[in-house]
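Next up: a single chain in structure tokens, the form predicted on its own.
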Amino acid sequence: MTSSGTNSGADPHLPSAESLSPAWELLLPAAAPARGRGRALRSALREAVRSGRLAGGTRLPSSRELAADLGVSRGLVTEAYEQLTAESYLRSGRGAGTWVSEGVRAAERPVRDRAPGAEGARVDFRPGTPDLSLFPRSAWAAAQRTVFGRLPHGALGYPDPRGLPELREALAGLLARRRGVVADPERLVVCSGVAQATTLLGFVLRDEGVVSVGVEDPGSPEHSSLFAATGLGTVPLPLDDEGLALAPLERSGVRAVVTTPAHQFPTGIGYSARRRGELLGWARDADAVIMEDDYDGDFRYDRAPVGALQGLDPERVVYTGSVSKSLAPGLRLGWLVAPAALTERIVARKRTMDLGNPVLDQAVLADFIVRGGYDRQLRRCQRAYRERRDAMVAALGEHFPGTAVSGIAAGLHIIARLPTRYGPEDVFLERAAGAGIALRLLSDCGTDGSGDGGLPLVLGYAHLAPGDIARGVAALAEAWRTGRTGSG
């Protein structure tokens, strides 16, 4: 490669590095320890091209000039130019100098964060988020220290795709004791939350020839999108006061259905004992599978939680749950308890999907459960969320008199049906948005039951302190009274 400053055949109107900025300013990282200067120079040149600081068509200094500016050997610069030319960041020609390639696309914007959230909202009443400030940082850190001290080197290899044996054993005991699940550790699969459990089941059902899955209507929109990702369609099935309505389910012809029987999302009802029995009878008669999403089954405030549906027929029900509501969704730790007929196929799909969940996180959760930390965390959350539910109901009664709150006293959200005088729906939402208040309508989750009258909202409260709930509901009422909108 020719590294001289000669520029014969080059366009004199194109910019040069010298005309844009001194070489030493562009390549400060090259001021590195002697052994690392070559690597630092190559890295700095790449970054300057990628970021657009050295645009396509820019002529670089000769190797002699750049070496003098940086106080390094000419050979080091020559090697850097040659390496980046081989990588297509630079181009060169005999007697024409060294130039930045035109084909390199510079970064156009910083890395974006697409985590869910209500950007700019003063108060976010949307459901589904626990109070992340309740995460037991000290206890979790202690469990991490314990695990790091005793975990053998061999445990850091690829794990059993079902999960670490000690975590599966700990979860089996926990689920049997708290939720009445028939939980054989050999049939328990640790997953990246209920989302992965759903897709694992979806792939296995599709391989068996299933083409569609029944979903509750109204229900969680995520169920339909997750099954769609596995190639399955979904059939919305209506609810009645006892749970999933049986006659439409029987007429649908589906061989699999998703349910949230402990605390239906979003209506908040608990499936009746009669409906649970009828649903299991349907599954046996239709040779069908029920997926039970027990997303917040531990949080019942007026009585002991009703046991899981799976405990009544573990060969017809795929039980799923996670720590997303009890600890934090960012941990991405959940579980699936499979019927014997599906276990090996689910495990095989889990193996090809990701080779298993992170070992250290599993070991920490196992230790946390065994030492009683998880039970203490559940009690702490139950106290906090019961207080916040009461605060939400009281605030609605004060600022929106006549509001009907439906569903059992459980979970992290309520259904609040505001009187019809607060409609129409679009005007109410516009005024709420103008006040910086994020809401979710029941209609966002499917059929909204608006024929019953009123304006039905799904209001989350678990992530808000009681005082913030009271102030947020008051601000919502004020926004309605004053007629403030997003444009005003």
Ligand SMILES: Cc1ncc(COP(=O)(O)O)c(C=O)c1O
Contents of the next structure:
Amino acid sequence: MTSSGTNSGADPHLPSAESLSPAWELLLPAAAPARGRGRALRSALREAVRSGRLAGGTRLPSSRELAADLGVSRGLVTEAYEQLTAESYLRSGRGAGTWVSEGVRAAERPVRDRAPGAEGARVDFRPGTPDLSLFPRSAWAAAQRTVFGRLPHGALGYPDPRGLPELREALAGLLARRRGVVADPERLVVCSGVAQATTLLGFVLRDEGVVSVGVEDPGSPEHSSLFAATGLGTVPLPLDDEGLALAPLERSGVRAVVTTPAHQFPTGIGYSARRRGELLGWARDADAVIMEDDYDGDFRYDRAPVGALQGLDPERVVYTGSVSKSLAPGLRLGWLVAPAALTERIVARKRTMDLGNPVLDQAVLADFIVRGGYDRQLRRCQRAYRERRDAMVAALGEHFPGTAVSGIAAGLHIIARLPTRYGPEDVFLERAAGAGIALRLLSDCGTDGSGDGGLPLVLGYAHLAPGDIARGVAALAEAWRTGRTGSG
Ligand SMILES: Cc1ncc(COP(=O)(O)O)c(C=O)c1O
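Switch over from the form predicted on its own to the form predicted in complex with the ligand, please.
Once more the chain from above appears, this time first in line as the rest of the complex follows.
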């Protein structure tokens, strides 16, 4: 990665404290097909507000001006403004004019809490959490005792900011064996989850002059928020059936992109072998870097194993992962494996950020991996999650006939596209919330996907027992029926 040609004070992507100076024409992804433009604009506006790229209080151009900038009809812009005003992302002023609402940035209003009544929900189908009751307490406690017994006093000093050597060795072996990662312990940095790996990389890229990073659309809203916190903008890039679509990526001009190739979040697509090759070809031609977020790559059920993208070109890919799905997100333990050209700068950032992760936690995880506890945990979770996935698919088939499910071969969540009769989505959400059921919509993750028909939901199942899944889906169907009767 070199820094040529991406930064200048005048670059419209570059957020600054005084003014976000938005480049309005960039709101509409160049790749948006003519018939999906309204949807693409709405979702780009939502993403820009959530990520902070459009700050609260920013005045939007008039619908006439924006339509002219984007080369679309004025009605399409008016419709987008009205829809986002209804969703409270925008507000209209007393006279003419539309402003970005204050207080809707992702950091202050996380998407995962957007569903009405999500706090204290009776059933929570939102994705992101494994079953915390499967945390291996006794094996972990045994590892803690072992570590306390053998750690010399000297080991309690400031750690190597890369991480404890024994943990880096253990992780390098684990990642090579399980994920096909080319993992040199010298290039492995222990950090506080994929979240911190993203932030570290964001700062390093920004220092190199990169101003914006491509992100999958739909994708994880966290990527945009985390990069925004490092001063980087994000460019939403569409997917096709094989992964990140290549032509829009090439046209976008970005020099860095984030991908979730093992099990795309949220659609569940596994990137095809061809697309992996094309993506790496693009990175070499554009002298770009790819961040691989392998957030749930450990869990697959009925498909052949797919190794990490990083294994195909370790000098172009920053591989990231964590124990957030395999053990517990509260441990805040993760890792990245960096290309040689970036490693020292990432380590330097890690040092200035927090002087390294806690020594004891690292030593315990190393012991847990070396003694086989980590593999046992993965096998146990894999069995449980497969059963839950099957329970979810069966319950949807029973209570929501006609639902199309996808992304089911791996991971901890599925996409369920309910038939159109269950829409519109805000009415469906409201009825679910009324029954104490928290949901995540695909539209919370960028492009809403409703252009493909139906009402697409992102349903997490791993944290729920099979019986709870069956009861929860039945309760959701009941809430829908009762609401419909109630509203006549
Ligand atoms: C796409 C994606 N990446 C990464 C993570 C995990 O982040 P961390 O490892 O910081 O807990 C999540 C958590 O839900 C996620 O959805």
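Residue numbers count along the first chain shown, from 1. This structure is a prediction, so every number in the text was calculated from the model and none was measured. Here the rigid core means the biggest group of C-alpha atoms that line up within 1.5 Å when the two forms are laid on top of each other.
Enquirer: After superposition on the rigid core, does the Cα atom of R303 shift by at least 2 Å between these two forms?
Expert: Comparing forms between these two forms, the R303 CA shifts at least 2 Å.
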